[in-house]
Amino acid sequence: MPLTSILRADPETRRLDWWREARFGMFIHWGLYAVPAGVWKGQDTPGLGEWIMGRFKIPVPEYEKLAKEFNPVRFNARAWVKLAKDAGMKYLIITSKHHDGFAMFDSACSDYDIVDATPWGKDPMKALAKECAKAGIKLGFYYSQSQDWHDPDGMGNGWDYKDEKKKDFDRYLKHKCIPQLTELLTGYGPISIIWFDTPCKITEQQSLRLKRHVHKLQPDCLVSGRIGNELGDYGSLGDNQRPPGAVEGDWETPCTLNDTWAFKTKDKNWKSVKVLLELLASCAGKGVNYLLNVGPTAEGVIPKVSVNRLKAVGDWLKVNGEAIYGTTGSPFPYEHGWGRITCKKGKLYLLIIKWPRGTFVLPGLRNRVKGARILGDERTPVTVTQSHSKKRDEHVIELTLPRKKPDTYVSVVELSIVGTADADQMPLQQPDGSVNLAVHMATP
């Protein structure tokens, strides 16, 4: 069975207009793991460098001593958002507060916050506020709205706060959740996305309060799905998860450059290029947004490596983008061998990894082709050829390319199609002789 939608509420259209339109967003964890960088006295942390603080279980008041180190003098909003628009992203999420429960605003709640605590003294995020509206680039927050390892009544922190029933979560999203996401959502300007993290154990009533209360201070802000029970405006993916096929609703997959979320300076293991673009075809061609991750370090800067894959994808956006923004995925309820299908009305895009040694065979689209182009290279025609056996009802579009693949890593031919495209929705031999029995695709 497909994947479908965990909305319950029917958010308004308007809301998540612009949010199916983008489909590429930055996502940038950034924070006080970024001073250790993944290691703690010595010993690497296992698994995600903002994590550390639990993974050690590192008591509150010496967690506390790296804001005292934290001071990203070279930390540069303008560059920061330059790098999102030259990479084609169209929205940027930053985390305001992780499960360490530092805030990276000037917080009237705590004076645990980047410009209370740290030498630097500054709000980064009002910085960002403002470059994101000059560059046209949709700003959200990461808000960790059950974990908070800092706060007594905050969930997560069982080695600091170890009796459980002294907390009182209630108390927690009175004090410091709701009046923290006030500040968030009224200054900074217009807020694009709230993304909540790891609910735990957050009633229905505690996150419908937290939806609640985001849209009465901005109607047109969207709620992640991890806000817990069901009750985001749309759904979110595990981290770095991808369906089998296409989803049903509307769904965003969080993803990392290497393993990682936060910097850590030992995890060199970069995602390539080539992989990076195959993600994104694949992600487009189930019809997921695509959220991709950057860890700065504690200086400010994001990592050259992953500045220099941003800027290739952004390359790659700028001849290929129509094939990716504001498309739907494939009407195919299987992926092909050779690359990934995206749509839109009157189109459809064949995003080819493995291109063909001679004539490209498509079996089951069921429109008629008006013609076809490779995106980037009008010069080189595409002869088109269409066949339907009425016998068998098989259709079968057969597409004449050149030798010689126009991108590096994934090509693009656009069919331009009568209709809204519609493929035969059954398993069907592909020209290699082989038939992709999809394992979602099964029926008990």
Ligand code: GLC
Given for the second form:
Amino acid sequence: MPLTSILRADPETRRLDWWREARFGMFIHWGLYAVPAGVWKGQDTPGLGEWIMGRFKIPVPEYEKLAKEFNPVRFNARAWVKLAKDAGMKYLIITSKHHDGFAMFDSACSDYDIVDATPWGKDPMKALAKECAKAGIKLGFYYSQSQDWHDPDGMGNGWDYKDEKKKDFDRYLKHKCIPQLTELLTGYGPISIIWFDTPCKITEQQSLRLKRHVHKLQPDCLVSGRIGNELGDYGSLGDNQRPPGAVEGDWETPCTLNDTWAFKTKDKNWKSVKVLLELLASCAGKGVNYLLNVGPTAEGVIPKVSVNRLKAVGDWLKVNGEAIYGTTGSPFPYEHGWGRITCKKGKLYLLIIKWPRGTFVLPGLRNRVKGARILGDERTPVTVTQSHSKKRDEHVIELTLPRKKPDTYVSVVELSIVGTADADQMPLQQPDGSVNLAVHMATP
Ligand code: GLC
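For comparison with the form predicted alone, produce the structure of the form predicted in complex with this ligand.
Complete assembly follows, chain above in first position.
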């Protein structure tokens, strides 16, 4: 089944224009869970840091006490937004309320929010909205619409609120979720996305109600695919998930830098710059937006290891951004062992991870190639030879490339082509002898 068929077409896709161009965004998971940072009463939490309350079934009154310890005196909205900008990210989505139910903004719905319940007493979203506007970064809010472990009517807390029959999710929507969405969409200027998550048992009517509410208050604001019931303005793939080939339609993958979203002191399994760039190339090559996460500490600091990696990604994008921003996925129905492909009108980008020795051969591109250049290296000439076997209707392109790879991680060769990229849809044998049969090409 093609992935597109699980997303219903919305005629109102104009609001997606900037998002399609952006391709790369910053996710921020920040909340009370940054205080225990993965350790509760001496015990390490398995898995995700922001799930600590759920994993240990921490009773509400006990978890609430974390608010008193949350004092992010080192929070600096300008530095966070600058990091996103330096990393080449075009939008920023931050947790305004995660499953634990704690509002990271000033909310009149209850006192369980960062302004009323913490010694710090400030609304970080105000500062972030201001800095994002200045820097030209689109701001979006993650909002857990179904799971709310603090509220007796929210989903997910079966340890404090055991009797499912007593729960009234409509009441929850009415007294907390919808009023808080109103606050988020009226108090912080233009909001680009409400990033809903884990729909759980939300009904189609309820998802629709939320979507309409968002669009009524801010018609240009997108809602993520995880609003439930296939009602997102675009599709959200699973966490860290990448499809086996290019997808049609609008999709995004949220990705972690290590193995958690929220900060965990003990999670040091950081992805290398090489892996991050390969993932960025891979997402773009499949037509998928890459939403890469950072988890700041309870003091309000984005760990240095994350900062360094993101800056390196940004340095790469300064040279090679043309191959990512505003592109669509590869026109080929399978992946190539040497790297990834992106394209836009008149251009095809070869994002080469395994640099070839001497000649680079690409079978199956049907467009006429007018020229080629290496991004970031205008001086080294690239010769293009094109051939077409009439008998087999086989198109082959050969490029002579320098011996030394131009980039440590992913080198980009831009082909100027006539028209829109058009590739042979048959699986073709590659110069190294392989034939890549992607899963989605099989018939059941
Ligand atoms: C999952 C988790 C959540 C995290 C999200 C990010 O749905 O429940 O903790 O925020 O993925 O994509």
